[in-house]
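In the form predicted alone, a lone chain appears below as structure tokens.
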Amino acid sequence: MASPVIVVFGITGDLSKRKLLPALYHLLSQDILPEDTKIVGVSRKDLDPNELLNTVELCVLERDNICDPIGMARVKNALSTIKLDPTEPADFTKLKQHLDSFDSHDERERLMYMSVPADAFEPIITNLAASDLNGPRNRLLLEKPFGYDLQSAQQLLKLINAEFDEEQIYRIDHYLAKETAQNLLAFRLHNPIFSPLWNAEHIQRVHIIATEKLGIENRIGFYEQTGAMRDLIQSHLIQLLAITMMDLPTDMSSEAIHVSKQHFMEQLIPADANTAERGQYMGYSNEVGIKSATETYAKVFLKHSAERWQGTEIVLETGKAMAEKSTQIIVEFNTPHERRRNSLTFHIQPNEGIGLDLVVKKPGFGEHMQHAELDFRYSDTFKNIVEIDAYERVLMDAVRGDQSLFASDREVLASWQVLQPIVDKWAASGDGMHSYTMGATPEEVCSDRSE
């Protein structure tokens, strides 16, 4: 594999500092980048690179997060800084220059990677074609949220589309690199017993929820303007039912998958805005400095107008400051004779696995029944395999040009065609917002509700 470019749009953010650089240094340290690749962290402000390290914890990725002298060590021959600002063109023809400067023996692979906030893209994306840096071997990996709307994201797909070819542009959804959304297709492939069950007769209820305990932190201008749908529905959530509910593709290549995603997506119905559930948790006004009407709680309920998945519920449901971080795939099967049904579940994180719920019968002379549970987890099964970081797995899925697990243009637009109703009611007006105590459960968020 030929020495990428990796280039860090907002190098000195968030994202950056607890994700990017621990999995670029991880891959650098393991071998698995080749030892020359190159990094530049791009910048308003002149930064220096040690400096910026000694911001980062580096070694977060290593099972005793102590960081190898060796590893440390290529990762500071990698990384070089530039300032740019993005409305600047002087600014993206010094950046060029630098990326040149890599070149000397042969032409290096270039991931743009914008870590910035979405209202950055257009200058940027401008400004990187009008340098000439939106070539064959210049990839962009965009970050959500993929606009703020159905009607923003077709600007933006309209303006990206006129600089890069489709396969150049790498729509982040690392929820899909996390190894059990990575098992979920496989599971579907290698397991038939379950292929006959995968529809409305046999499977009642499709929820996917992901929570966290945690609020929103530092991140407090980008949660503002994205809101709990946008950061985790739009995106994530929408993301992980195709792949749970789609027809499964012809083979498992990425042009098959996006085929068998997108045909997915189209066919759901647009949301019902008036079933839609949102909540704030108590203190977040003071935490963003105003009486806000975004929602750190929501809950949308889908319907699917293929045959197949008719009067099966889908509900996609996610919250920060819950009582736990979770995500889970939870398939409730169709059964008649039990009060509680049988259940295929699948756990994204933490204490990623696969659980089958079912009913058996009690020991003794009676006839009771009870629920068991057939319970698979990775760490148990798989103890000396080195887990792989969903932000590693973007980055060298991007440096293959595998895009099997990014999002399509048109897949895209259609979860934002699906959610445009809900977005729409919210935006008019902050009715119906529940509030909830920071350590809620789901149940507790909006417990007046009756389903």
Ligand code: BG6
Given for the second form:
Amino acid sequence: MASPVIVVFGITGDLSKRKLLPALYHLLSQDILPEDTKIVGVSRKDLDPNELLNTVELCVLERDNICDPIGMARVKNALSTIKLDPTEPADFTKLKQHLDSFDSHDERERLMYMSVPADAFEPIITNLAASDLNGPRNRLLLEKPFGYDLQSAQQLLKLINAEFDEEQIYRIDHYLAKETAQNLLAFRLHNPIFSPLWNAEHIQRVHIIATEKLGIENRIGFYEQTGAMRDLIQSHLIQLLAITMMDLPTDMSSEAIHVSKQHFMEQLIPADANTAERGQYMGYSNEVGIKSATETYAKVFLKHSAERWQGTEIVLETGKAMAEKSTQIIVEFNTPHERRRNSLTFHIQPNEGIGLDLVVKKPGFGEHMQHAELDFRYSDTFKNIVEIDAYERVLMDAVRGDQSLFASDREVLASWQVLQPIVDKWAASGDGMHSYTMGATPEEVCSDRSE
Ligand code: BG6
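Having seen the form predicted alone, could you now give me the structure of the form predicted together with this ligand?
Let us now look at the entire complex, which starts with that chain.
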């Protein structure tokens, strides 16, 4: 099979610099992508490929502290740039000619990576289709947000599905491509001792929490439209939740995984907006230059309608500018006679691992009990393993045509459906916004609440 062409729309954007360009460099320098892969950087402005190469080098150096000249030579060989206005059909004709020029005997698969603002989606999709760039060998890789609410998501899906088949569409959720998130499903499948406990009778609460130390950096426009709930809960955290709680798929095929995931998500009960909490870090409004009602912290309580999960409390929580960068899935078991519950924690990042919290007797004459953790960390067990970045995995899976780690259209709609009551309530008024100092812990954010 011929090597692929990876077309990046929005090559000069923040995501491209932080994640995509270093990922492409790694895949080429480590021979994971074939040497004659082509990368086309699409930008609204004229972009000199050498300038872009310098950017790649800087991004790689910033991340890895080292940049291999042979790897850079491969990127140089692969890279070309093209100027394109998303609303200009003639520019897409030029793009097509450029892509056609890479075909020899075999037709290359084309990955169109959309790292563009939401309002550029529509003209790009329409013009790709009008220029005959939507045939079966063209795959679309879409970055979130997939809509702004249920209705806009429906419209967006309709627009894309009119021009591309679902098999051609890869909706990226890079949290699903993180090593520990991948391990979650494998863990559930291969450790059957937990299977009899995986239900409401034994699990009191599933708490998924993702906090970040960083604020919104320079992504003012994006964040003002998005907010914490849309940015992380509607996408990454609901997806992690589904992998944690869904019925195990009949096999590990992409189809079977999506059937289980979708089934789980469609049975989540739409949120009770009155129980949700939101907050904004102090200084946010100054940063964005307006008095803003956008939340930088959100906590959402959910319930599931399946008999298996009736009674289990589900909590999804996220915040920016908080004490630490950490993503964890904490499964708390019912232990009615203990002060603290046994829990199983999946440390998604950093210091990836799995911990089991137990109660043990303190050595000595007394009967004092205390908590202790069985603690498995990837870095201790798997030494000298080259880590695969989530974006490298996302790109390779799309090249291979494996959709397991991407969100399906039905999953996207289901997650909006669940959160729409909160979207509506929060849009109607800014009441109930907690204000927190940068560097706060999750407990501190809601501590001003008068019960
Ligand atoms: C992105 C969000 O999807 O995930 C960002 O838009 C967030 O706001 C980022 O910072 C976090 O990703 P990671 O992999 O650094 O945890």
